[in-house]
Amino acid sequence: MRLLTHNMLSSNIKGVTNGFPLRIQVEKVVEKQVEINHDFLRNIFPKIDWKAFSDASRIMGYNELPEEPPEPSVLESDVEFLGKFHHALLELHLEEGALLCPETGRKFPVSKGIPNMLLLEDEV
């Protein structure tokens, strides 16, 4: 599962309130190249949740992006930057692990980069 992924996703279990960000409990984490594209990039940085992105990459054990995040004209202007976005966004993948949910303490399994975020008959 891509960081891309974990920034889009949240818990739906009934009467859960702040189901975003899940947390990120980490077996194994694996590195897959992807060519990089500055306009996607560029394009999906204003729709990303930084704080839960930069926190995820550093559980996931890439410690390369600023806490805050940078103003968008570094987009235009910042190979280097770009290069750790696309890298952290898109190349490092959860292959096993669970999400936590931040309110419940509920785990989705993740298993061969596959989340799995099935409810239970009583969490629907």
Given for the second form:
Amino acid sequence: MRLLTHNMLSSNIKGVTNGFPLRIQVEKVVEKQVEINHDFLRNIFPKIDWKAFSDASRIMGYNELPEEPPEPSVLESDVEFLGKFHHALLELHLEEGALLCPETGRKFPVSKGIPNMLLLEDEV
Amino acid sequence: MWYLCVFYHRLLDYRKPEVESLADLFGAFDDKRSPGLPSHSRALQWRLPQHHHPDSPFHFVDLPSEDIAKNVANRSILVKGIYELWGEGSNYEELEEAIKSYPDDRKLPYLGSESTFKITVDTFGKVMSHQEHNERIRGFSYIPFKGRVNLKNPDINFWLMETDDSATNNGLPPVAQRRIFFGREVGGADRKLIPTYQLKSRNYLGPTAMDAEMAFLMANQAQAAPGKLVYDPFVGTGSILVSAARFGAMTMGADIDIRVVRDGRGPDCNVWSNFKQYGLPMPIGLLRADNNLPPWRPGLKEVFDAIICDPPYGVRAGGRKSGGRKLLKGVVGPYTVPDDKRADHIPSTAPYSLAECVHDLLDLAARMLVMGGRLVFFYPVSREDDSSEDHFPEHPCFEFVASSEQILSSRYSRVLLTMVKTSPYTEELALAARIKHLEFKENHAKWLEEGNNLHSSVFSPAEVVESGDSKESKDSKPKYRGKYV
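Given the form predicted alone above, I would also like to look at the protein as it appears in the form predicted together with the partner chain.
Okay, now the whole complex, with that chain kicking things off.
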């Protein structure tokens, strides 16, 4: 599971008011190379919740991202930053672990890189 | 400029929508993007050659430039070739007249000695002998070709096409009179694409894996391209995402069945290995999720450039959603799984009717597609209803772009629907969707029954045909097959 996916998910258990962001419990992180596409990065940047993203990257062991979101103009010109953004967003992979609901602590397991977001009968 | 567009004679309903979608992708309508203009003004102009039936493979289309024509043709699946027409006629004398009067400044750049060329002779509706081919080619002595001939890999490919008037005898669309065309090829479909990606050599398959040709057509309708993010909420074995990835898009998918998406049939036979097989970039995200109760964070919207999918129709593979069957019917009350069993508990699922599935898909697309993003999906249609009006799903955020029917049996077809998002997702729409969701939950049994109608119309035994009729139909000439190709 990449951080792009993590940034989109929340715990939608019945009764939970704010299930985002899910806390990452790391068991195994893998780095997988992905070809960089600057247009894609520029298009996806406005959709990212930056705080959740940069916090998650630190938990995954990557400390290069700033805590504050950069100005959009940085994406136009700063190739080095784009590289870091790309690496954290698409190349860090949670292979085994879990995502925890911030309110209830309920674990959504991640195995073989695939998060299981299915809710149980009483969470629906 | 008008070009001759020759289609492969199959999937007739899909041909023009594909060209229109690709023309849009490659900028044919870039001067028509101002908000005041309705989206139907973004359409190509088409003409039929004289005496030709609308199902004919030959059409004239007006495209803004040769670059666009080439890009559209090369990316398409159903375009055999797009040609700059140098002449046409009902016989070779007329053709010669036409070619001679075609402007020299259009012809001379392609007749020079620096480029190699060949002339291909093609006939539609009949077979021509090798000797006749050569005779036809020799007949072009009045064209001042200066280049060398290269049959394997010419710079320029000229085509001579003859459509015969005997077509009524072989089940092809009728042609009232013979028509001959001569033109310079500008581009055409990559004939190696489908054999490379065909399902019979696919690493990991499932019963509803999308046929390669159709998956590419869907990706073209959705305008998949580099830099875009494409999502399939019913990803299964990833057959649709493979085609989107081949066209350069980033892909993401979800499925309620974790075995299909995570495990596959082993470490070398799963969704990832399908992408590895073709050297394509892996999907950037695969998850197990229920489309009926999606896991997206509140406030997340306008993320995907396209959503392409083949939802479960409940005919060969039923859809599932969360919530036990008995729970929804009210047979058992809501229950809590004991703590010690929670970790490994597999949540029960209930059948997912087509109506609810499509409602959820439209709601997902309305929210998660960017403005101008496309939703492309299959919708099953019973052919026995005799209703003249097709009732396709609608949603206030979407404008209808195209529908293409593929006949699957005498009982039912599937229609590929293409819709484009033209209105933003509002709080009112979100609320209306939540109300509808609860309504479906309360009337679970009723929707299940409606869904069963399609299933039974496909699988119930056919009516017995009188023996007298069947004898007659064997003796008659092959009927024009129309959309059955």
